[in-house]
Amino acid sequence: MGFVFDISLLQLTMVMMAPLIIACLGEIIIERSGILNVGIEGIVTVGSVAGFLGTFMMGSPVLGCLTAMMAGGILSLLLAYFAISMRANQIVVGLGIFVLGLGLSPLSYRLAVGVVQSPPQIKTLSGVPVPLLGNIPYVGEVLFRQNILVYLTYFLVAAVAFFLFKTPLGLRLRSCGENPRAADSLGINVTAMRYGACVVGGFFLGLAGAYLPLLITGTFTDNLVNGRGWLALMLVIFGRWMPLWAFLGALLFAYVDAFQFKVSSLPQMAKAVPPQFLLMLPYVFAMLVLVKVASGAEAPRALTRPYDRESRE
């Protein structure tokens, strides 16, 4: 039981949680407008290479994050164009962006860095203890001795929840995902709202990708994202399109991910349990929970449905 609640394990859980919830928040914003983005894995992957290259070439993690956010916004804008303006099948478009992102990321990396034996490294962000709060026994050590991007996730979860459910603009966005024809009849520009949601959500997805080299690896590899985009997509369903519930889900899955990482680092466990088994634990756990939770989840009613004000329903 001591290992289960070990401080270092819980600190690692918070580190693993941040990219999941940032990507999940971006996906919630997009889906609340009525657009399904199944290209999330590709967008996060592009964000990771853009964040790494931006930081490596400009020497600033802030500029690296901004580069990643712009890359994520551009790819999401491509999704918006085909899904909204062209009224194409959103699943087909999303899968196309997924494949595009997986191919574009290593190509961009090799064009910028070349083929090298030793991949370039960037300095990962270190923890910044919060004064007073970081000194609280146990809780302070886990929550308030983290890096700046983990602190940012605390703010983003509250900010997105407040925006969606406490502001007029958030109400308009949700109405576009529930009943776009009724929203249009009230003077809401459904096209503009959906475009805006895709771009802002893309910024979140790009930032989630930049987190991985800046905090976890210090470099870029082809399999860096390793399914985290798909996990974030699943967390949207787990959280029932609610930021706070998605945050709790991200903590749960990040804990399983951190647990397998810590267990695999123990010499006695490395010999007894195949590493492939430990690596699959988070995804098996995600599948089992999703089967249980998804049955009662209700998506926005207009999700995946293109809106044409001239059409008859």
Partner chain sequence: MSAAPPRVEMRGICKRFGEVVALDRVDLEAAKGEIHALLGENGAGKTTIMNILSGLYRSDAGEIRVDGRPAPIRSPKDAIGFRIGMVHQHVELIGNFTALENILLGHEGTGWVLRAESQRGAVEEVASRYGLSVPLNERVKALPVGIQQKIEILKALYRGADILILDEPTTMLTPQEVDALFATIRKIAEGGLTVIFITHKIKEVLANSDRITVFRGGCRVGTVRRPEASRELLVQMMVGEREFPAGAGRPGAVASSSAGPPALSVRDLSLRNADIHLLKDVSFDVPAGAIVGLAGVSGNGQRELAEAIAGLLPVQAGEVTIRGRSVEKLTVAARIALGLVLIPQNRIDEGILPSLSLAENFVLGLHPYIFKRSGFFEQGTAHEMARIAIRDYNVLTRNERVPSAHLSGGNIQKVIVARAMALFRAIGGGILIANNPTRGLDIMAAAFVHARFREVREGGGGVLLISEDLDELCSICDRILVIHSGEILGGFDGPDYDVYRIGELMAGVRRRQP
Second form
Amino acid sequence: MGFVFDISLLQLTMVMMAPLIIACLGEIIIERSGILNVGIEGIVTVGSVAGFLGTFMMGSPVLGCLTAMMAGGILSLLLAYFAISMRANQIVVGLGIFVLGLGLSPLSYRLAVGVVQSPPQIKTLSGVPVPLLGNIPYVGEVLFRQNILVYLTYFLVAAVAFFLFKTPLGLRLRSCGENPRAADSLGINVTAMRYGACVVGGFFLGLAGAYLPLLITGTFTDNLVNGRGWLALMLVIFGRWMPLWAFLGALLFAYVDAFQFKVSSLPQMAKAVPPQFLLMLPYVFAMLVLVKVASGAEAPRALTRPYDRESRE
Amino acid sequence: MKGAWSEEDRRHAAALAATYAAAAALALLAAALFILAFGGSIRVAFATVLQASLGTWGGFAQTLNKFCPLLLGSLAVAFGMRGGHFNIGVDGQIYAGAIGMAAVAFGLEGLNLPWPVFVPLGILGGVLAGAFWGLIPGVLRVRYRVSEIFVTVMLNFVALYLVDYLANGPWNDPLAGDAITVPIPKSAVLPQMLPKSGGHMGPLIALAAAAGIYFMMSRTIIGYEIRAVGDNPTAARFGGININRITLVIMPVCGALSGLAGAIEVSGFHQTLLLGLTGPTGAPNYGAMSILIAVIGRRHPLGVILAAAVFAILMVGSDSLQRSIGLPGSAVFVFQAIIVLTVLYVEARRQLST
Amino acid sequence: MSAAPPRVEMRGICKRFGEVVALDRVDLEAAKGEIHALLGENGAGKTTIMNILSGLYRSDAGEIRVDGRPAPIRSPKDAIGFRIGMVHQHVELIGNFTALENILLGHEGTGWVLRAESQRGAVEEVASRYGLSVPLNERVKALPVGIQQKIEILKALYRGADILILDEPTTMLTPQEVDALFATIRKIAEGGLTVIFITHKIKEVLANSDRITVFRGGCRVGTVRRPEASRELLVQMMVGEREFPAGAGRPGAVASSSAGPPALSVRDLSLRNADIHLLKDVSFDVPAGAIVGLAGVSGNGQRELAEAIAGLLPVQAGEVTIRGRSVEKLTVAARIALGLVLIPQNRIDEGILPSLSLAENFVLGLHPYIFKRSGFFEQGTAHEMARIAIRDYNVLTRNERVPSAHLSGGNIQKVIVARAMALFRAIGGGILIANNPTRGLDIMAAAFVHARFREVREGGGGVLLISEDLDELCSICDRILVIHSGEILGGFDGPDYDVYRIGELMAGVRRRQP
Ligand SMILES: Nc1ncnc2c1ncn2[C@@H]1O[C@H](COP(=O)(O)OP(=O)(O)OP(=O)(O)O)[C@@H](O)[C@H]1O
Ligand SMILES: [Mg+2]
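Previous: the form predicted alone; requested now: the form predicted in complex with its partner chain:
What follows is the whole complex; the chain from before opens it.
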């Protein structure tokens, strides 16, 4: 079973991991402030189309990523407005945003691209080995012969973890998700923190969407996201709202995903196990993990609860 | 008891009508913008939508055929919401129901049953399979406190690939191509209501189900308990209601409703089991639409019937727009979301001002 | 006229919450170096006025001055700017943060990086100045309440507060902790700070304050200096000149129908949360045909007791018997079936289904019984019953179809009481537990409810009446128990009660002082 530790399998794992964890980081930031964003799948979808179109039309992956981040930020701001200012039910609004995202993406794609014979393509990013590190046998080859976006992912995981746990602003953000009244009584502007978290988190969600065409497919299809947003939402619970644990979780999920991908391309396996059962694997795995993890996980105490200074409780 | 409307009822109804009028106006405005963006003429486009969906018998039949899964799926969401449960798994449950129907159809093929026996049996198979698919998140919620939102979403994908497997593997019809099974036996096909134009009996069954849910909610003790739990679980518990038991009723019923939709899709519409019956990864995405129709219909069977009818028209109409000006079918999602957000906005405003 | 202006001065403060007038033109002042106590019954407005001073609530009218200068306080941030710090009634700490993080929050020092350790010295310095040593690295939720309280105080002092507000700081503390707390408070005041503390407990006030302001019903009754205060005077000020209606409503001795088992019997019931005793070896009986009152300041375990008996809270130890049947293992519904009816404390959260109609609210809990015959939910029956209740209980509503959330608090309470009485009748009830059933009801409505309770008694049922209103208890109960910190401190037989003695027990004074 040398296959299980095959270098190309693990390299693929890192690629599959990247969009998952980026989306998950965005959701962690949002949830840490006390807002639950169940529209994540829709926002990531919009991010993916924005990232694709931005790259395709402006010819620059950087601009593509920025477009995606803007799109994610705007949708997330919409959620913030309903959840924070209007104190609407966050789950219902989130579901609305989810469907809105599902609708907007093919619409904008068709609007920009029109009806064409062959779908437009962008170049997926190619690997840029890190000097020295990339030459470390095995570990280096897996981790450091990747493309820029994967490196960016490593950086963002560390940066978000650092932000949340090692900066004053991170401390304040977490306090809003745990006990907004305590935060408020210490002079922290809960509303502003929550809005900020939603917008910044939205940038991440959009970016996660942009990863998909840039890293994996090079094209946009309606089912590009394929539940990854929901998976990221679960990863938040799996990672107990901590970036580093979520990172491990994302690796695990991505490994399962990459594994099914690789296995199904092996001719002898395709005979033994129908590929559909391999495709199911990540989702079944996610459910099993959730059963194990859910009862122990402790969400931010004020998650989904609107804050109103003058109301009791 | 019926009595005349009181002043308050009238004011309430007027506010409601105004809310929906505003929401519809915004959605129409968005629609007009899309149509212009896609280079169509607004007047022609709106005429096309109505003509395509209601203007011909064939179109009308198509609209009815779409209405059926939309109504059942939305009922499955609305019913759960009434009890405080979020069922995002309509797609998966539709697939489960479709598998159940197909399994009965293929499994009992040799018995040569007459249709009045065969069709109900098949539909029962679908309903049970859907109920089972709904029971899983119920059990996980009660046993492990796992949110039903996640489990229902994940089960969508599991069911999707299950159908993918069945339609490509054991039940595949090599002549028809990928991801499609051989046709179900003739005697397992749901009779047609509009035989010339291809409208099946499904919508009647769906309406009956809506009536059943309405009756259950308003006239049975369990329905009352479900509404109580959905409104305030703490107070319900103080009133002696066992919330776990309610969960274990709600979720399978949600599944059964969607499962019924899936069974009808196979037995009445496609007459075969195929991928692309519904979402979550492509059109038609009944699951996503059902969520918002349930919200727009205020989680009430009557409201859901109306909203489902409107969106069935829009779905069929937008199909024709897709052909004529290339407007993708997913535009309907955007209209839905706009309506939902507008309604939420108006209601939140009202809440905040009291 | 050269006296320095008071440290804090509040003039003509008004505050309403919807229809409730929480504060009505209240004045208050506190001097530098003073320990000022605010005393009053539940709902008197003590917390509200301090929330206004600390910026959490905005007053509708009135003026605040600090050191004689106007202090426009619109948010907690403003209050911090005027060096006002408040420790809230329910500890407002973040359980998942360490003590140090809680203290530093919002005041983390400069720079982009959190350098908690470099601030530690400063925190420890403040801590040692006031003798408030706390384990700074522990997560707060793992710490006992006494320590949490210290952290809260430290939090305020670290921000440089020199006007320190403590809202009922002693409710959850052990006697030793209380002594330590007041030693700290004394030290703080001697350092020139102003301390305002809110309490119900007269003993604490007399032992630890310089001046005392008493509130009643949203108004200030008066301010007295400690040397002029006495227990009698303060009780008088708190409860006012109240006369008990004589005659008809007077309770009699317990109807000695010792033939059957008691309606409710509780033995050694204990309930703990971490290391706090919410209930400690509670034992008592409610005989059939009697109304037993449970007196106590709210938050002393009444709620837990009621919920534990009803099966809503799991208990660690003890026995509960309803009419001779042991019920510890039974579900809520099964206990109801055996004859137990509970009127919950929190009418909104625990009592009503806000968007369901009044009629549908009326049958909650009753529904397994009244619809038994047909097995269906009969709207007609529900509406009919609700209409009768609306008439009998004089519920102010347009009709029985409106969502119950549209009713005012008092009318919601009437519906809940009416429902409980109907349920009691339907199950041939044995014991009615009512947790503050007349809060927010007017005199007539309260009298009506009391009449229903007497009917229960006459019919051979038992009533456990939990109330913070001593007059109510005295006017109707055959026996009064006093609960304090989860313990039953004593019992009194009617009809003539020693109100002052009961008041002392409610305040935790166990033995009469000479
Ligand atoms: N945020 C709020 N919303 C609505 N009503 C409130 C609010 N805060 C206080 N009230 C009402 O204002 C009145 C005064 O309440 P307050 O909390 O000041 O009383 P208190 O004297 O502190 O009582 P306790 O001893 O029970 O703490 C009560 O009638 C209460 O119901
Ligand atoms: Mg208070």
